[in-house]
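Only one chain is given next, in structure tokens, and it is the form predicted on its own.
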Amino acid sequence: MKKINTHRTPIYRESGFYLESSEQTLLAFKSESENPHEPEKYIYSRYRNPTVVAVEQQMMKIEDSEWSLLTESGMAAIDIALSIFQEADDKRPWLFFTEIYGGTNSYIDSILIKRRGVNTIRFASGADNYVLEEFIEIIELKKPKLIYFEAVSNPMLIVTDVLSFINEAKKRNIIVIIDNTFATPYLWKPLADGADLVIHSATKYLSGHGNISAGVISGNDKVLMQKAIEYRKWVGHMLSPDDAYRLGTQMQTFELRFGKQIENAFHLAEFLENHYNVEKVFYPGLESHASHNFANKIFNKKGYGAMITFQLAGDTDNIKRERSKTFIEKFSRYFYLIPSLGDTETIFMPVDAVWGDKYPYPGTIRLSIGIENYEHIENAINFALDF
């Protein structure tokens, strides 16, 4: 059959690959192991599959990283980030910060802990931040195995001091895991600061159009590689490569879209800080908010996010539910209530609804901002505002 001449890598649907000869099947089964971004042989699309790979290669450029693999969702990237490090006679106790995503908790307790028994710490916040002396006194105190925590926090958008964390875990040894969804590759890279692996959903900003599931974890590491390839492997967590196809194809407009949407966002916490009809902002761009000074040093000013977290202004607890209905109905004549976050539409979620029993805020919106036209969403807003 005649080669085509593309530029991209075209979507390989097989389960399973030939081989032609004794020699190459064990090439192949070798390659498998050693060297997975660029194989001499594939043999079945659980283990490794070419579209994924090419794919993985290009979030390896995006990411600098020695390697990064593709998994089915951000879920799965986590559960492989976690999983390679579990050993049944190590009972070092695993740390995490509280302010993660609620998946993230979830799976902390319904798996790590009731079905695997893992030694778990968790490692609160203060009011608006993470105390640096009080995690070195932990850390200190219970010596963990390794760390995990995320950049900028959801929904409160809590900018962690992570080369302050970071630090001071590398001088003890601690493994170092940052789930980095938030702030993505574009403000940040975590392996350049000492992590020793970092995980996004790439459902979010990496896709970007609300119609994949996807994650991603990358590393260094080539030990940490292969254990990762493995438990990928046996437990099914590979991205499908009609996935990875979509995926690739839009990473391409990554920075462009996160650009525009970090700009967007910019404006508009600066506009609801300044409405009547708002009690307070949570955006890290704002020198009101408690983690700004970090934001600044950790991501050099190239932008703080994409995403908002704001209060509406209101006497007693029910006014705010009362408004937030109004608001809800109103707004979503222009954009969608949806559980997600980093589509290219501005969509939102009401944090009540969803974090009542940790954030019991009446009134308070998660916004996260597309691509559109500034104005428009401004006006929506101011709409949607007017009580």
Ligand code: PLP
Second form
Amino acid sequence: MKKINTHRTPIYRESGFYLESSEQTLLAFKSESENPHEPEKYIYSRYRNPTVVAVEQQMMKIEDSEWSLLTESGMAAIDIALSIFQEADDKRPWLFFTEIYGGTNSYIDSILIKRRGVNTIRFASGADNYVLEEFIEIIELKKPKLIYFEAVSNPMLIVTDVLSFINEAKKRNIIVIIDNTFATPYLWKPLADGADLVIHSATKYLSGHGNISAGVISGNDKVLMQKAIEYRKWVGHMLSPDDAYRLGTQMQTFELRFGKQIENAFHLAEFLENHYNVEKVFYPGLESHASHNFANKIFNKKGYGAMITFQLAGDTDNIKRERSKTFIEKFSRYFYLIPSLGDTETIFMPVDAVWGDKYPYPGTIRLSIGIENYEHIENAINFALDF
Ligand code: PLP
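Next up, the form predicted in complex with the named molecule. The previous block was the form predicted on its own.
The next block holds the full complex; its first chain is the one shown before.
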């Protein structure tokens, strides 16, 4: 068949690719392990797939990375980013900041600690942010092999002094892994500031339509990334060609979408801060937010993200609980309560109902702002806040 004049790499739904001779087979397997970035031939889709590779190259441009690998979920990317550092005879601890995605915390507890016996330590934030001096103290004392944190925390949206943390870690040859799902490469590119690996849940802003589960792990170090490719191959964390194709198409509008989401979020955060039925708003773009200065420093004033967490006002906890129910019922007439984020549609979730053990404050709502006409979101919020 003639080569088809398509400008996009099509969806190659092959599980295996034919090879024409034993020489070619030998060469294909050799190049696959020696230079997995540019193999001689495709062999098997769990190893590499042309549709996935095309989208990885697109991702490398967005991330400014030498290597980007797509995975079947954000958790798969996290599993790879951490597992490649596990070595039977290396007992150095891995240091995790505490304000990270709940699923990652569960993965640390039930997989890394309970099943694999990894030596882990936690670094807790102070009242409003992580304290650099405490970080230096703990890494001096415990000498961790790696550190792991999120640039913008969930759900309180703490923006840490990431540049200083990376700097202190790198001075001591500690590996730095960052989950940059909330900030995205639009606001910050951690590899350019010295991080070793950056991961995203591409389920969120990168795909942006709430219809794909995907992850990405990026880095500039060939040795590390070859280990990541190997781990992905043997554990089977590869993204499917269908999802890769859709991710690639949707990533074409990533900057456009996220720019609008950020703009909407900024206006809404200001609106909420001035609303009489709102007690407190957590949004790094507000001067009242404890991390505002760090956010300015890291994001270069390109914006402050599109997540907002806020707390309802009320004289007692019971009143706040009742108001929270009312808010959810009324806001649900316009937007869905979905425990995810980053979609083109505004979605929301009650923080205390999901993370009550950690954030028990009744009436705490997390909003993931979409690309709707701003007035529509403000009107819906105003309606839902009218108690
Ligand atoms: N990292 C962060 C910050 C997240 O919020 C999530 C999911 O909510 C993940 C990672 C996991 O991603 P996924 O659901 O795509 O596995």
